[in-house]
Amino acid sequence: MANNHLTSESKQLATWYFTFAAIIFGAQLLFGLVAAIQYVMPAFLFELVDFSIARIIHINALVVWMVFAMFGSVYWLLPDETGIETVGIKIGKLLFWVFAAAIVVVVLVYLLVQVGPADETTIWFITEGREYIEAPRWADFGIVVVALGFVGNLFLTGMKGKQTGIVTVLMADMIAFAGLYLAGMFFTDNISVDQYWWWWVIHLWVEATWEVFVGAIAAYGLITMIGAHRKTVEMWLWIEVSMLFGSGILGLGHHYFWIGTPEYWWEIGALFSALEPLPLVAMFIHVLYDWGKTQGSQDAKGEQLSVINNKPAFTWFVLNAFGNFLGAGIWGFFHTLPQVNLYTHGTQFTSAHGHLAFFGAYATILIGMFYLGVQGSNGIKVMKNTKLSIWATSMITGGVVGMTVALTIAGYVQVLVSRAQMGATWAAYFDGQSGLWFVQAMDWRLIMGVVTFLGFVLLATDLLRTGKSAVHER
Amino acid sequence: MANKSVWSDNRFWQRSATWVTGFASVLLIWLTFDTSAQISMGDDADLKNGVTKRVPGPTVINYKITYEMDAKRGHEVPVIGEKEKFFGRDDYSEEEAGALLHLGKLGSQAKNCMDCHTLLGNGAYYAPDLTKSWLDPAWGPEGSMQSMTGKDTKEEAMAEFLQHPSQYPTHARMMPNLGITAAEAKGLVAFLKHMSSIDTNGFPRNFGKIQGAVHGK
Ligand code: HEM
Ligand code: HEM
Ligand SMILES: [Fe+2]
């Protein structure tokens, strides 16, 4: 991404964040493929890069690229929203390099050192062994410092410049986002206490703070890409915040059904998490409604003109509206009642939901932000889809939906055979895994994973090339 | 301005968002205090006096654990029974048992068990759930693992397997060697035995109903 058209240093920094994020996204998919191959051919890289290692890199890279893209998005929109250059941009740039270097070291240690002895040095320097946030403790502290620097810049800029509704929401949201990470940093012998706090990080990120972040980014996107009215957009945003936090915070209870925590979480978790899809419906309607409304008033002027000034980005934003609702809302609701979750808990069904939700709710909108970055860096007035953009979008989306369908079927077999029929023992587990539908589903997940990966290669190519394409209006 | 509805007023919605969020957070914090008390680890005195804790103390490794239907609660619960030898002893002190559990919990993280297995149902789906693996019929007297590893007790068989998992494969999908030492393996087995005594509200349902665990036989 060339920076020659960017006068704002904040936006330049944003493009660094986007670039690094896109690279890590590629790494995520590559290691996902390794793990998926191992389901089909268990001997693949056995005792070399075991499933656990491939999976750690797959899901840690997922979290990392999204956090990078989120930081980038904030640096991107700050000058537009506040009307000033971001405060502390020099520190921001320094922290970017610190962050990126730390991540590279962490990943290399995962890959090359893999495991350590059962003592505290392993927790400090190799892995904490807790899904998604395996990063060793030295990196935890580094991440906290970087996050504080980022939040500091956001606050100073928001307070000095124009503090719009979007900026206000982001300020409150980002501080909660960073603060929650602390809940995942300590060690305890009590696995129930361990899991209790671990979910504070994971759930309160993806079903509360990150969702609110998406609400804010979608609001910004609607204003900049289709010229939606700020007053309307920000009113929706506040309503979404109430609904998301109102359901998502106590919806945390849907992870406390079976980890040793008391029974009252059945009722609390079921009630509040069952409400969680509502704000996602609201967000979906909001995006489509605003689009229809602005396009409608444009049409009323009698000109055949699209109101969208960045087609690929807007496509990804609309996919976000759909995907968030489907992956998080529908697939989440499927297994959120304790009566169902008793059987689906910890099966491929969870994985089906995890994939469609992370993709639909976050990957989509962040890829949209990459395209906004390309548009700005190349001084494009109206950005169009190239053939490559369309292929990339279709293959990635089709691939992930295909994987989700395969995993849902696999989860179904597992629930029926391993859980309901046989009672979750070692033997029951493998009876489920060797069911014909399960085996075929694993093949299909791999095939669809390859489609996703090829789509990513096209996406990366498009992001590098489209800026120079002649199809856009400059 | 005077007849503008409050429903279209951004400040009204901003305040609502603040109140709703504040209310939900306060409720969560309050529940966290209650839950933390309920899931704090018990101790040796609790076990001796028959006080039921959701998460028993580490000396639970001195006892036989089974998983039985509780008619009142409508699902299975762990039952802590008579004394049972664990690596030849049933008199581990609070400190000794605590140290074993500590080693095992550290080991479970240092070797990334959670990135292949689920523990309490959370983790990865590449290998069996370990929540009640201590009670798995495969490790019991009728199961195949004791004779396969050439050991006479469940705990020794498990420890042997954990040290050399790829020597005792039962499926094409094998567990790799993770460099687990004899001492670490003992800690890990203590950790697994302790985990099987946690009251998980009936998860996993019908565990081992085919044979073994349900009525403690
Ligand atoms: C964007 C939002 C969301 C994302 C990214 C997301 C992602 C995930 C992921 C990755 C997991 C698996 C965690 C693990 O590894 O153990 C999970 C679990 C779960 N999610 Fe979501 N989720 C979202 C929203 C929702 C919503 C709205 C609901 C309910 C309506 C929901 C219900 C659940 C439940 C019940 C589980 C536990 C599954 C189990 O017991 O194994 N999720 N989610
Ligand atoms: C090339 C495409 C991909 C392949 C082959 C792939 C494969 C895998 C595999 C094999 C696992 C381990 C599941 C298990 O423990 O059984 C996994 C986990 C996961 N992947 Fe992917 N993946 C791909 C793309 C993605 C994408 C695009 C996302 C989200 C944006 C994603 C998010 C996740 C998450 C959240 C988990 C953890 C799920 C859970 O614990 O429930 N993956 N993936
Ligand atoms: Fe959740």
Contents of the next structure:
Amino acid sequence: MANNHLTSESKQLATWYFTFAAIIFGAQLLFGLVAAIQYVMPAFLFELVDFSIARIIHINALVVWMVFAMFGSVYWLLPDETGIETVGIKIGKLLFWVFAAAIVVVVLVYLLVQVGPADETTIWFITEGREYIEAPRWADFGIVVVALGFVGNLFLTGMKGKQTGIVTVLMADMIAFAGLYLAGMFFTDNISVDQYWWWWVIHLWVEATWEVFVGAIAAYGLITMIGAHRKTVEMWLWIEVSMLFGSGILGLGHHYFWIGTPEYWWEIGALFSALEPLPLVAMFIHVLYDWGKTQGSQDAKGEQLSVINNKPAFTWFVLNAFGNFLGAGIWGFFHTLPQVNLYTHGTQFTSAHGHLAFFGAYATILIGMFYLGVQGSNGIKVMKNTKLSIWATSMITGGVVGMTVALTIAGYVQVLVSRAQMGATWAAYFDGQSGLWFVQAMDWRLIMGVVTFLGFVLLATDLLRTGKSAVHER
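The structure above corresponds to the form predicted together with its partner chain; please give the structure of the form predicted on its own next.
What comes next is one chain alone, with no partners or other molecules.
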């Protein structure tokens, strides 16, 4: 991404975050592909990269690239929303390099060391062994320091510059974002207690702070791309805040049965989990309805009011609204209902939900921000879809949906064979894994994974080519 047209250091820093995020995004898909191959061909890369290591990098790279893209998105919008340069931007740039270097070191340790001694040395220097937050303890502290520095930049800028609803929501949300991570940094030798706090990090990140963040970014993007009314998007943003902070905490209850809490958490958790995506979808529907009514209208200067000034980004933003509803809402709801989750917990149903929810709720809107970054970095007034962007969007979306369907079928087989017919024994587990439908579903998951990765290659090419062509035209 070229920076010669940037008018603010904050936006320049945002492009650094976007670029690193895109690299880690590619690594996430690559190691996901490795793990998918190992699932159907267990000898693949035997004694070089174990399945457990490929899975660790795949899952943790997912979290890391999204966090980098989130930080970049905030640095991008801050000058526009506040009207001033981000306060403490030099510290922000230093923390970026600290964060990036730490991630590189952690990944190298995963690949080169892989397994440590059975003592606390492993927890401090190799991996903590907690899914999604497997970074070693030293990296945990580093992440908190970087996050607090980022929060400091956000707050100092928000208090000094113009205050908008979007910035105010982000300020509140980022406190929770940084604070919730602390719940996963201490260790207890009681597995139920440890899992309880682990879930607070995982699910309150994704079901509260990340969802609110997405709402704020969606509000900014709709104002930027189609001139949505600020009052409309901020109204829905505040509704989302009230619902998500409440429903996110209560929605966490759909996991509690498995650590021995009272049964009333089943119904509470299932109900409120399903409510979380609704405000974001309502925001898009309301804004698009209002926007549609302006088509054909002109402003005082005679310019069209309904022009989309960044069609690739707008496409990804719209995919976010409905991908969030499908992945987090529909796929989440139908397998977390307690009466169903009794059979589906720990099967590929969970993986199907995870793939579609993370993609639909977060990846889509962050890819949209990549395109806004390319547009702003290169001073492009109106950014149109290219053949590459259309193919990339279609292949990534189609690939993820294909993986979701394949994993759903695999989960269905596990429920029928491993749980319902054979009673959830170890023998039942292996019988379920060897079933024809399950094996075929894993093959299709791999095929769709290849499609997704090729779509990413086209996406990266389109982002780079758009930036270069914009510079060349000048």
